[in-house]
Structures are given as C-alpha cells and as structure tokens.
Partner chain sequence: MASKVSLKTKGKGGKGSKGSDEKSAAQCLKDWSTWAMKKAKVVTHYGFIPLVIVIGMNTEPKPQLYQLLSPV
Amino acid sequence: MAGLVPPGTTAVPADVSHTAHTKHDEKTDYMNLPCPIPYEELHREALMSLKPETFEGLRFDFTKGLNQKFSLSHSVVMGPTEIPSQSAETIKIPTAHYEFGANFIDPNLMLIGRVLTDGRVNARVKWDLTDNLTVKANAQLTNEPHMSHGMFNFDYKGKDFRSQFQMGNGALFGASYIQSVTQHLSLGGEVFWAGQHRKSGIGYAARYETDKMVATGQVANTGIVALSYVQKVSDKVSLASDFMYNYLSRDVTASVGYDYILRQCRLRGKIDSNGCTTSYLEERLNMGLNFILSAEIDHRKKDYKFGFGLTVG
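Could you show the structure of that chain by itself, in the form predicted on its own?
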C-alpha cells in the first residue's frame, strides 16, 4: 500500500527534509558574493530616518527641465541662522538668500553647479569612466578666508568589494575598502591623513543586512563608536535606532526614529537621549508639487525650529 513504509527504511518528516534543504541552499557561495555598498554609505538606511534635512523658516525650490539631460533650479531660503556662542543659549540672526543652479545629468556624467547671493559657489562632478571606475569631485568657493575647499574621490567597484581613494586641499588623503565575506556580512576599514592639522586616523566597520533588517557597527581611533540598527517592518514602514559614543570626550548619544511612507506623503522623525525631537513631513499635493513641514524641538536648550516649504518640479 502507498501509505506503508518498506522494512529497513525510516520515514523523514516533511519539515525536517525542508529544513535540511533550506540549510543546503543557505550555504555561502564564496565565488558569487554580492557587491557591498560604499564604505561612506554604511549607515544610509539609519540616516534616512534619523537625519532628515530639517530647516527653519521658509524654503521654496523650483526646478525647470529644459530637456532630458539639462535643467535649471531656483531656491529661496528665509529664516534665522545660528552663530557660534560660548553661552548655553542659542543665538540666531535673520538671514535670506537666493540660489541659482544648473544641472546636467547623463547616464555616465553628472554636473551640478550652484551660485548663492552670499558669494558662495558650489560644484559637483560624477563621471563613470568605466563600469567599475568612477571619479567624483566636490568644490566650494567662498569669500571667507580659509573656508574654500575641494575634494576628489576615485571609486572602484569590484565583483564583491569596493575601494575608494580621496584627496583634498589641506594635504588631506584618505582610503577605504569594504569586502563581502558572506551573502549578508561585509567588513571594511579606512585610513586618513590630514597634513595641515598633522592628524591621522584608522577605522573599522561591519555591516549585516537581510531583507528585513540592517545592522552596522563602526569604530575609529579618533574616539568614535557608531552603532545603528534598522528594522524593516514592511515595505512602507521602517524603525531605526543608533548609538554614538566618543570614548575620548565621554559623550554619549542615542536616538530612535521611524520612516513611514504613505500613499501621498512620507513622514520621518526621531527622538534622542538629549530630549531633542525631530519630525519631517513631505506631502505630495500634485504631480511635481510637494509641500514640506519641518520641526525640531529641544527643550533643554530652549531651541525651537519650525519650517515649511514648497518644491515645484
């Protein structure tokens, strides 16, 4: 009969057979590991929830596309600006500026330029020389002495690793490397030398990623220990937390946050161990028209920031 087991054989339960088959499938194929994310983007999922681009006052952004590759942008910002102070209270002065930008975006080349009414000029270049090698450049020119700077990055993307070399003004040199060691785990390190300030540093990092979570740890001899964890509750909801510790200055900060994507809006926010609460809302009113609300409340410093903006294009 079909339901009988022949003598001398043992029936294997279906769940045990499935578990054994799953473990066999999960064996690491070291010759076919995924390419990790860039070293500088280790905490990008956590930063998306915990570090929204909050602002104070009014912001208006307008982008006009002239063709498929070239566009112009106009931005107006009105609101207070914080100035350094030795006292515990925050000192702000009213400011306003206009920014004009030009953008050229091609599959292999990206050029972005910005000119502000306060005299600053910003430029960014990203050029894919090959499928594996990319050159990036960032520069800022300003009227303030010793505040202009420039940086060049050379990024190489391998099959299961990424490497980067940096150099900038002030005799700044840096290099980083990250390697996938399993399907989910990647390890990396970085070094830098700031010749103008006679400082050097070395750091290490680890990142573990699955479909539902991302855990990252980073430590450097400059005193920084950074840990972050992101739990993907669903395709629209993510919860994040981070822990920052400086073992030289003994400063500790921890925060928890969320990222909630609705049909017409995106809501992000956080609260940290210093009692500072942040919320950032992006509402899509129509195609190419977004309304932005920003809030940051710090009762300890008696610092309250509220802003609203409109993005067109």
Second form
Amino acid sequence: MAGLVPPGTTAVPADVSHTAHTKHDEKTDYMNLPCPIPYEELHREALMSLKPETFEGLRFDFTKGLNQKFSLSHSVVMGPTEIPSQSAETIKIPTAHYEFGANFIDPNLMLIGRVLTDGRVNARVKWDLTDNLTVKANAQLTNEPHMSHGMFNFDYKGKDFRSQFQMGNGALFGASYIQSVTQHLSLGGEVFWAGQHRKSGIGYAARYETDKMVATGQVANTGIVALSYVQKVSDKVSLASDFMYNYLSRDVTASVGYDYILRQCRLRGKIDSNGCTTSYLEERLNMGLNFILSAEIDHRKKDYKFGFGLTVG
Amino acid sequence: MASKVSLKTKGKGGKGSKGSDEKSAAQCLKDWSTWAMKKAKVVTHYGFIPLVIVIGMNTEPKPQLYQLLSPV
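Could you please show the structure of the form predicted together with the partner chain, as a counterpart to the form predicted on its own just displayed?
Below, the chain from earlier opens the complete complex, with every other chain and molecule after it.
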C-alpha cells in the first residue's frame, strides 16, 4: 500500500502539467512530439474537401457484411467515360460495368480485392508486421500485356517521424521521410527514381496544423508547387483553398471550396480558376442507405457532368 | 560482294561464340526473375480474390456458403 501511493501521487501532477502544455502551449516538450501523418496524406484535409470523387451517370454500390471482418461488395456503374483526346473537345464513350469486391479487414491485416467485368483486378494489401513496421502492396492487373502496375511500400513509424520506402514495376523506387519539428509543424522530403522513364525527382513538404486550421506546402523539382489551407470554422463547416503552380509548364490552378458535415448529409462544393465548379452531396436516407448526387460543370471546356447514385451498406 | 558475305558469316560466327558466353550469372538471374514475375502476376490476377474469400470464410464466426451468393 505504501509502495502503491507514491506512484499515484506522482502520476496525477504529471497529467495536469501535460494538459497545461497542450492547452496553454507554454512550453513545448521537444522529446514528446506527436507522430506526424504519413507523407502521402499531407494534403488530406484539402483533398477531402476539394476533390470529392465526382462521377457521371449512375452508380450503385452494395456492401454486404458476412462477418465482422469479411465483406463482399457489388458495384454497378453506367455512364459516359472520358477518353483522352488530342483535340480540345472531350470525347465520351458510354460504358457500363459491374465490379465485384471482397474485403477482409483485421487489425493487423487488410486485404481488398476488386475485379471488373473486363478482367481488370485491383488488389490492395496492408500488413502490420509490428507496431511500427507496415508493408503495403497495391496492384492493378489487366489482361493486356505491359499495362499492369504494382507497387510495394515499406513504412516505418518512429516516435515522432515516419519513413517510407517504395518499389514499383518499371524500376520505380521512392523514399520519403517526415518529422515533427514542433508541436504543430512537421517537415518532410521525398525522392523518387523512375527507371523506365529515366526520371528522378526530389521534393520537400511542410505541414502546420492546429485545432482550427491546417496549412500545407509542397515543392518538387518536377516543377510543382502546391499550397493548401483548410480552416475549420465550426465542427460542421470547414473551408478550404488550394493553389497549384507548375513553374516548368507555367500552369496555375487555384480553387476554393467548402465542406458541410451535417447530421444527415455531407455537402462539398468548390470553384476553380479553370472555370470549373463541383458539388457533391451525400445524403443519409436511412441507416446504411446513402443517396449521392454529383455535379461537375466546366464552363471553359463546356463539359457538364451530372451523376446520381445509391450506396447500400 | 564476296567480301561482304564473308564479313556477314564472320560476324554471325563471332556472335554465336559470344552468345554462349553471354549466358552469364547476371543474365540467368534476370531471365529467372522475369519468368518469376510473370508467373506471380498470373497467380495474383486469378488467385487474389479467391484467396481473400477463402481467408474470410475461415474467420470466426464462420459464414455459411449460401451467404456468399444471396443478396440478403
């Protein structure tokens, strides 16, 4: 009993002082910085608000859970699909396909597989070997020769840093590292080398995050400068803006958007400097039943895309 | 013309001898790794989704076989 009391009394003052640190920010403890988010998710908040997955046509997704960990998904998509064309006008071909998927989600192992009617298989594996080491693999396989891609990632998470090494087909190698420098600021860098295209690149990124806002910046030697700022106005509303500049090809895009997360729906909208406005609504009709409306209007290219869909499960 | 023909045969003969030497360890390794990647790609293409289904059907609580096909 006497032995138990002293640790109790020392634990409580430490807790109080820790909350004093986080709330009043009097003194940062540089030995106990938080772990930063992964390098590829640097622009996560801006991407979630400004780039919803818009689609054109009908989309129907049905996910059926057989188990806590295992579920099957069926997805039907019907609509015009854009094919890349050299001329300024967009060429669309109506397509319809059915996609079958199987997901196995465990705390340590995640396996996601999707197969389409034309034989394409999309496979994702995430395996947590230990608390700190994760192996991820991602593959898109087709029946056409030389059109398949595969990528392996090895992630190591330290106390206040994350590092990642990736290898892909076509002799693609990459590495990235991100480190928490203060309580709110984290800095990182990445290098990649693509053997098949004989390209290599290096980039740097910074992310400043508080409870109310997130600001990120990324520079790469491929000529891209990307800045983003997301402000959380309240717990239902956040506003985001994004600026992307390519100093080699002199291409600039700026966009401003909003994200309303309400009880029954989630509404995201954005407007672009290319004359493109996008809106995406997900309405929860019932438990497990979601209705989706998507609209993307490009005034400059005169391309109007409207889509509707239903997600079950 | 005759000299050209003789040059050609010499070149071919030379290449033939070089070809048997060229199958060095590095070349063998590259050939085998290409063959292995091709087989791995075919195996993953046809076998990944059945693998996920087999792993899923063997976790607790075991789902029944009809649940795979029925929409309920």
